[in-house]
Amino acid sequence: MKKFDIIALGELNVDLLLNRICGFPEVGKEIFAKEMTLTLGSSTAIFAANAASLGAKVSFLGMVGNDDFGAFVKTSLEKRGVDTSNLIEVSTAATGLTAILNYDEDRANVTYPGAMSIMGVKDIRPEAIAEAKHVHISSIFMQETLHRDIYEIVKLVKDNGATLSMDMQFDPEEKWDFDYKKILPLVDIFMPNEQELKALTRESSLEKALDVVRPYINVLVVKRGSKGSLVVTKDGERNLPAMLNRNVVDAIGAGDSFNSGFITAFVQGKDLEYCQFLGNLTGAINTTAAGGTGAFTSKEAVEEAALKHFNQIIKL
């Protein structure tokens, strides 16, 4: 028996959200925001928190500064039921922060990566990985040192007996420097969205992108938003339509919530068909409340939302 079902390995930061802003920032001038919220940020943290709410035993392996924001991150994860014993605190960098300026349905973001940019393979204890059945890695391009060390990190995970899922997410520099021919054969479940997969393969259509990566994958899960999801193995592929919410509150974090449902089912030994179903469902449940974790306050709350909004029963 492993101590944890899942280790979430990836970026951690706080989000500083500014709302009701009086105009647009200009160099040399100052404006006011009438609302401010400080919350736990990062795609990997959304994944970890929501997987924990579904009943998985989740630990977070990430890096924060030895500062007030780092303490906030730690407390926020623990409140969501995520173990923080593998959290790495450093004095050489501050905790990462994203300042989000919200304007109606649009936003402007500025991110200071801080500590999350310096965590690499040298910081990851093999003993920690050995405690988990599964490791999930996310947001590769947001983490400079992890990106550089990604092959060695993947090897470390596999050498210590864990299964591995990966959601590389968007590359802000749009270089898509990811050696998928070398790395994907070691990844049990690769989880990009459709746009990311096409960008990675430099193909204009999903069909051509699939042809490019098919020789290297074990299981490929392509998130397609309102079109649902596609699971591809060497034996074939299965498209599952989305469960559409007609009254979307917020779609932020829907892909991370999909990942949390899929991987929680996977570590419980469910077949890929049910993993895909639960991924689609948790991605849809995400849209029923504000924020990436708003609908995932407890397993009971998730089960209630599944039944109320989508007439579905979760079997975990």
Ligand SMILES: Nc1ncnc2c1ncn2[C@@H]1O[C@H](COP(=O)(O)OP(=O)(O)OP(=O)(O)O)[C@@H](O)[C@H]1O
Given for the second form:
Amino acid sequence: MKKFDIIALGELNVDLLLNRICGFPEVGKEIFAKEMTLTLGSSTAIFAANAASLGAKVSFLGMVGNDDFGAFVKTSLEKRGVDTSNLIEVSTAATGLTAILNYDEDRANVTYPGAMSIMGVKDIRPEAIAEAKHVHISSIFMQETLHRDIYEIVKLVKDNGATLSMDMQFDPEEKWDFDYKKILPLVDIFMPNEQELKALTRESSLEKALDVVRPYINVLVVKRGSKGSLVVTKDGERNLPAMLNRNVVDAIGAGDSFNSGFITAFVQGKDLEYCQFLGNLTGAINTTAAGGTGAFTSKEAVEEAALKHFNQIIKL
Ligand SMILES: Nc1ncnc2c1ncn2[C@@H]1O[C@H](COP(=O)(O)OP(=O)(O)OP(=O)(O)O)[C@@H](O)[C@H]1O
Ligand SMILES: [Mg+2]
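Structure of the form predicted together with this ligand, given the form predicted on its own:
What follows is the entire complex, opening with the chain shown before.
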């Protein structure tokens, strides 16, 4: 028996959201925002919180500064039922922050990566990994040192007996420096979206992109937004259309919610067909409330949303 089902390994930051802003910022001037919210940010944190709400025992292994935002990140994770005993607090960098200026459908973001950019392989205790059944890594390109050490980190996970999933996420610099031939054979479940997979392989069609990575994958899960998802193994592939939500609030974090459903089913030993079903369902549930965690306040809330919006029962 392992202590944790899942270790979520990676980036942590706070999101400072400014809404109802009167005009656009200009150097030398000051403008007002009529609303402000401070929330737990980061793709990996949304994944961790939502997997915990589905009942998985989740621990977070990430880095924060020894400061007030670091304390905020810690209590936010704990409120969502995520273990924080593997958090690393440093005094050499401040907790990362993204300032998000919201203008209707669009946003202007400024990120200070801080502590999340300095965590590398030397910070990861092998004993911590050995306590978990599974490790999930996300947002490779957002974390400078983790990106540099990614092969060693993946090897460390596998050498310590955990299964591994990875959501590479978008590369803001669009360099796609990721040695998939070397890394993917060690990744049990690779979970990019369609656009990221095409960019990584430098192919313009999904079919061609699949042909490029097929020799290196174990399980590949391609997220396709309102088109649903595709699960590919060496033996075949299975497309599953999205569950239709007629009243989408927003799709922020849908990919992370999909991952949380898929991986929570996976660590319980469910077959890939059920993992994909639950991924599509949790991705769709994500779109029924604001932000990445709004629909995942408790297991009961998720079950209720599944029944009410999609007429589905969650079997976990
Ligand atoms: N509008 C929608 N209606 C129903 N289901 C959706 C919708 N959008 C997304 N989903 C479900 O959620 C899954 C993940 O969403 P998406 O493909 O947008 O991931 P992503 O691009 O990785 O997102 P993120 O921006 O969170 O990283 C999809 O595969 C689909 O099953
Ligand atoms: Mg994504």
